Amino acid sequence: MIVTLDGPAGAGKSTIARMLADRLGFAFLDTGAMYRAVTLAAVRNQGPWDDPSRLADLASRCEIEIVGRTVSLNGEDVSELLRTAEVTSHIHYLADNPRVRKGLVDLQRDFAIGKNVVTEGRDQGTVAFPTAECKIFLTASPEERARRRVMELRSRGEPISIAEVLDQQNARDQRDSARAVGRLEPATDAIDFCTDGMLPTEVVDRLVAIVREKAQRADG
């Protein structure tokens, strides 16, 4: 069974998807980490940000492996390097690149073969796994999403204001929604779920019930 969690940046997809996978005993696929890994490779290579073809070539040479909570790039554990402000500010160059997206979607589908999977991203229910048995579109208010992002960055020693994060977030939402491929939008059969005012455990409890109901209907 494949469960997709899509939604905007800061909605809590990675945390919730990981917790949900643990509760269900499913594998967890963090597609955002894949895009961040190839972006990290591009940052280290200093782009070239104005050459999509060379960026795609660079991404195609990246070997990405996700095992549990560990993300490896060309054999190096880069798990703690993926959510820096520098990677976040450059990720759109890779995420907007059709060749990069196709390569990573192929990798995502390969990962899911023969597994029960919870996968999170922007286009999992629309592009990567359009026939997934359970699709969730996870949302939160812009202010709540910005607050969570500020807390995350400050916990890593990156001082930043909510106003700065809101500006970055609004720009990213606009790019994600206007993207030619893999744009941010709910699948027509996705369940909209807003996490405002809820603890992660409360969100996961509700999603576990939704997934189990979907599984029962599929078996029936």
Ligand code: DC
The other form holds:
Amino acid sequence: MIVTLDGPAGAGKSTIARMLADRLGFAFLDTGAMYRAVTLAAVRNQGPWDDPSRLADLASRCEIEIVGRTVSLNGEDVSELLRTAEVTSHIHYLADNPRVRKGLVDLQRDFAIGKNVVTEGRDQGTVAFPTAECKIFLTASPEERARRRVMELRSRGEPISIAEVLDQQNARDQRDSARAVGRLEPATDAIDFCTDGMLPTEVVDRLVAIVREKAQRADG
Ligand code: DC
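Moving on from the form predicted alone, please list the structure of the form predicted in complex with 2'-deoxycytidine-5'-monophosphate.
Starting with the chain above, the whole complex follows.
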């Protein structure tokens, strides 16, 4: 069974998707980490940012492996290097590139072969797994998402104001929703789920119930 969890940055997707996968005993796929890994490779290579074709070539040469929480890039564990401001600010060069997206979607489908999977991203229910049995679109208000992000960054020793985070978040939302391929949007058969004011455990309890109901319907 495939469970897709799409939604904007800061809606709590990563935390929720991991917890959901654990509760269900499913594999977990963090597709944002794949975009981050190819972006790290491009940052190290200093682009070339103005050459989409060479960027796609570079991405296609990247060996990305995700095992549990560990992300390897060409055999190197890069898990701790993926969430820096430098990587985040360059992701759009790769995420906007249709060839890069196609390569990563193929990798996502390969990962899911023969498995029960919770997969998290922007286009999992629309592009990567359009026939998934259960699709969730996870949202939260912009203010709540920014507040969570500020707490996350501060806990990592990166002080930042809510206003700054809101600005960056709006720019990313705009970019994620506007890209020609794989844009952020709910699949027509996705369940919209707003996490405002809910604890992660409450969200996961509700999602587990939704997935089980979908699984029963698929069986019966
Ligand atoms: O979920 P995240 O913040 O780690 O994702 C990083 C970036 O990757 C985000 O700006 C959008 C992009 N992304 C994407 O375009 N498609 C996906 N399936 C997952 C992430």
